[in-house]
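Starting off, we have a lone chain in the form predicted alone, written out as structure tokens.
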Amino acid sequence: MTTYSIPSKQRTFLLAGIIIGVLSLVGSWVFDSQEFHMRFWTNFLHNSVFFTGIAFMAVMFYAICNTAWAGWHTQFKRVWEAMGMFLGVGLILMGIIALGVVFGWHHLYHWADTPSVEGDDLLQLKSAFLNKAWFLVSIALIGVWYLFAIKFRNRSIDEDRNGGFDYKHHLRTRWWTALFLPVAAYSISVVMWQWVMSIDAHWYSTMFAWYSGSSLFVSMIAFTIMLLIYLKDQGYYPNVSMEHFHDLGKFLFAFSIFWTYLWFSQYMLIWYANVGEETVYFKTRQDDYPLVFWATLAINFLLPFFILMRNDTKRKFGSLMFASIVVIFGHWLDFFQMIKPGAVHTAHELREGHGDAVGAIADHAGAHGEAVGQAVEHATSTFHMGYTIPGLWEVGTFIGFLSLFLWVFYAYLGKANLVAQNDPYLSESLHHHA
């Protein structure tokens, strides 16, 4: 089969998932124990960032492979092209967050609250970057990614129609992918700082963009494996072999290790330095969110490490599918713990006087971590479903966003040949050996 046609049952199933997501967002708005409808907005931001980031990573890895003259992925590159099309939806979703920043619909970001910034020396120092204008720039960058994704896809489809194994046509595509890579490398740092790290406005890490980016990349590889296994089971991609899955399994294994390296490096360096406004990030999560904090490490490192360490498990659909499901859930949970504690802390600071507690942090930051105790007083000290651990509304919202992501993916996958017919590297992919 050269093209994909989404079955009616699958369409109904995905529509039901989207409805579950909408109802879960409504539930998180209505049944929330925190101020400012924080559960709704954090759930919306959490899943918008996660799935938009996965779409971006698909486009970026497509560009990397193309620029590096790789051919192993050619058979299934339409999968990455279709995943990248979700960036158009991501632009709308994150645009809603941006409008909330501009017009005050939500209080996710402490730095966006003008009265508290005026009385906060630390936020004043960061205001050159943490401001509404830069946040709008970060949203505009999604538009830039989307334009590149459209360009790559259109050139790929045009190659099917007019390429005729014309290598010059492929070289022009490579020029565009090479142009995209420096844009992608810079912009992923900007958006992760703005969208996620700035929720903990008084904290920073020079490794955060690498850390969050690696989390999104390994999630994208896991999605690729799951989608290809499903499509093969439905009779599509008969020539995608165990050699291709072996390579994808190696990427899944390697970048799970790389993510762990970044997790440890960020944690160890900040903890060892014992600077108050930096260690508060980990102190809060260890003390008040220990289950999620340590679970992310176990799920995202130990499970894929032991499952995929053996070479033969990278060549078995069962182990690859299980490892991919684990990785996607684990990194979704990781973004949960990146976002939720900081948002709760922001809500408490705004409630208690627009940032008066921040002055205490700054005053004691140099005194061997005394600021940590000051900061933790403002963190949640009791169990709150949806903040301490994910609840039904969080799981339902994830199902809704996942269903929307798959709906867009399958819609675009069915609009072109599943295999790029005139790509000059197609023969290499057909005879690929890992």
The other form holds:
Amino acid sequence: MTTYSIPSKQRTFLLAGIIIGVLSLVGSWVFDSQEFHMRFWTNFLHNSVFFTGIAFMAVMFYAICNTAWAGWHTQFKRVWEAMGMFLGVGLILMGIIALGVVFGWHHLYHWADTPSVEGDDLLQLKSAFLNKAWFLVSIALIGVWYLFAIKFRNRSIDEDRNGGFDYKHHLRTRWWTALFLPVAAYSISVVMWQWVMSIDAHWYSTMFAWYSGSSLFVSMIAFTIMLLIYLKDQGYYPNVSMEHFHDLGKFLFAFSIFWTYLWFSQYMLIWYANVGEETVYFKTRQDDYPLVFWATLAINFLLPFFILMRNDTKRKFGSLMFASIVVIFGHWLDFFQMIKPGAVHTAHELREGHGDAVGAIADHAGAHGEAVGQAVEHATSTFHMGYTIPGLWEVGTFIGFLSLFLWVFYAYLGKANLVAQNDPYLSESLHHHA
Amino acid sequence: MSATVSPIREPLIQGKKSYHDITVDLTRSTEQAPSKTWWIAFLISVSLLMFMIFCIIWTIWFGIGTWDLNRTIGWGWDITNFVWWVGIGHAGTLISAILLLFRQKWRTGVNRAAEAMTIFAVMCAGLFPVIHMGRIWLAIFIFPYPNTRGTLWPNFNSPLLWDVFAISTYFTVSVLFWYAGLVPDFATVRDRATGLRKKVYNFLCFGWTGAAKHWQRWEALSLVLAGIATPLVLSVHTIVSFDFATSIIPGWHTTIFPPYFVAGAIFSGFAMVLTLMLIARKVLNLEEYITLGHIESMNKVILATGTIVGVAYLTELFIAWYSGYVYEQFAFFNRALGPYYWSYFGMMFCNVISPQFFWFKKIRRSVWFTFLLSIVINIGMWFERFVIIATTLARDYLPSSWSYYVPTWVEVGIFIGTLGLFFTCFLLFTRVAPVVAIAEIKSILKVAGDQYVGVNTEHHKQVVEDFKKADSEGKAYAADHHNQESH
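Cool, the form predicted alone is there; where's the form predicted in complex with the partner chain?
All chains and molecules follow, beginning with the one already shown.
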């Protein structure tokens, strides 16, 4: 029985990472040029959403593979089971955001500010969905995902001990994984609207949940590749071969293109129709956040596309590792540009005195682009550390959350056999050919 | 000799077939005289096709006024049918390209017929924009070529023009893909034929000899085509969705349209594959090659895509409200409760509710129920396009121009006629080419033939034991060693 044990050196390393994260959070709280500790809260939300989402995607892909009778991933399915366990931490992290919404600790969400809503017809209409109760529901959904993740993992581990050649465990799990898929599909939409899209409370796009979801999916695959390379390097998973990496590389390649497809579809349709309520979103980003906006496209599309197009680059650790690191950073940056502009705008609105000055919706939309300009007025360029591009505190916070994510991952990975021994697809996975 | 296959997979080829049995079974439909059923079906199809030609001539002769389109409703049954047929034309390439990349072995049972269906569906689809032009002789204007019309060029900013490129490319690649797959099978038919028939099939298979080099090139070609076809599957219906979503018409302009159209297309394509294959497997005695397992897998795809479409419908509905944009809100209110409410509820029932029956294994494996539901879904997906097109156009920004649209007999005739065209082509196809890909079925015999299940299960157990032994000793399991033993 091969199990993973976390080396003490690595433990120290991750602990240092977590400390860097805590210090960065403290730093962004203390040394923020904006009111309302906006930098702290946006960073907290950004990383909580990102890593919770990755954990969710691991569970979702696990469920998809299981429902679709996939066999190739069986050897390392424990990696996804362990990644999914981060949902427990995600529940706490997003729970803190939710408590902040309820008790008014932060002003991340324009709609959560009662005086703003009073002077704003649109927010009044949306208050049926954008309210504290619904936000709590969206947090509860993480709990639902977590329960499914625990269920999958427990059954899988129990199969190691009590499973036989009748495969009852697997057949029952398949039922649960199939049930999870519609639950996941609907809930990820609600959650993405609530957590991220509603930061730009006036703006809307039917594509948004799928788009941001695909971003998380690509990141999850990239993490899987990195973690497997690391584990192999440590001498684990001797039978996870280049064939498996080739397939993971194909997923990284294909879904990077898929993400780009959704990016382009959303952008192009909004650009083409040129409706002010919609274009304002991209206008803000192009005018005030040009570097981040275009960088995400280059990093998340051009690099993986050209790096992974060839056959051999999907079968080499160097190129796979490089592509994965780049893509994780790129999608993290993507969430950065989804979250920061709207929050900055909200901060500005609150500072200017609660919405009533800009009561009319039309005014509002028009003022939007300008407002951000003012919010960063003291910066002479569009490079405003922590708001228009990530600064040191952002990178530090990312390192902290990443370390926490890995800590939880390794802790859970170490609690079970690395390979699910009684899985009915084990033989296929051992003899896999891409 | 055994393969490494999980013991919980069910066999995909039944009846303990040998390679020769497969050849005989699958070439039979091209070698025997057609049955009486075939003739009846063929005559009905050709009659409908003739009626379509009559209706088209009628349209061209008297003008597009013979349709009930008006200034408000410029697109009616024509474009509804166009989108419906294009959507159906997605399953073939999905099965042959994307399922190939995902190594789904069950695709071998249905890929050939699905690809053929794709081609015929795209032909039916392509007809509508062309006759919708009214002055059909000016159809040449859609092609951008250095011309004698001065500076008159097609509008490259228009998604309608992108459609021309998207669909013609898709058609070309689908035909190539389909034909490439047919080459070794035509050779099989040729090897059993004599006289002129032998010569014809020898020509059709480019003198295929089955040399290792032929197979190597053939496989390389298949892979390249699969690589090209995969983005094409997504792009075609994406561009069709752009026809609507680039506009500023409430109910049309929504960013989710591209992926939602693609999901809907796969959904309707699979429904049509099922409709056809359930009949074909019965008439051509293919039950051992298109098993209940195949049907179940396809029903799962239908359930998955139907639910994705359901998520998209509800997303649209929710965001229409959430947008706070009154016109968008009205568009959806009108869809559900306006004059065409029946089509909206028809769509919701057929596309979102009815596939949910497939949660039950019994229903997934019931031929009759599957057949019925596949027809329901075909109807539902037609309703979807009708809802998007007619319902939206009937209530535009100016209440004085609100209208209600009912098709004339000419429009109905052309639609029914395309069914005739579709089935005529499909029936001819079953006569000249093997409906199930012989070479591909043979390639999975050792892994998925029912006589190998027991052997493979034993092998699986052996592998698992060897793995556990190696693992407990802290060693790597030697897969290569096993491979040598087993092949």
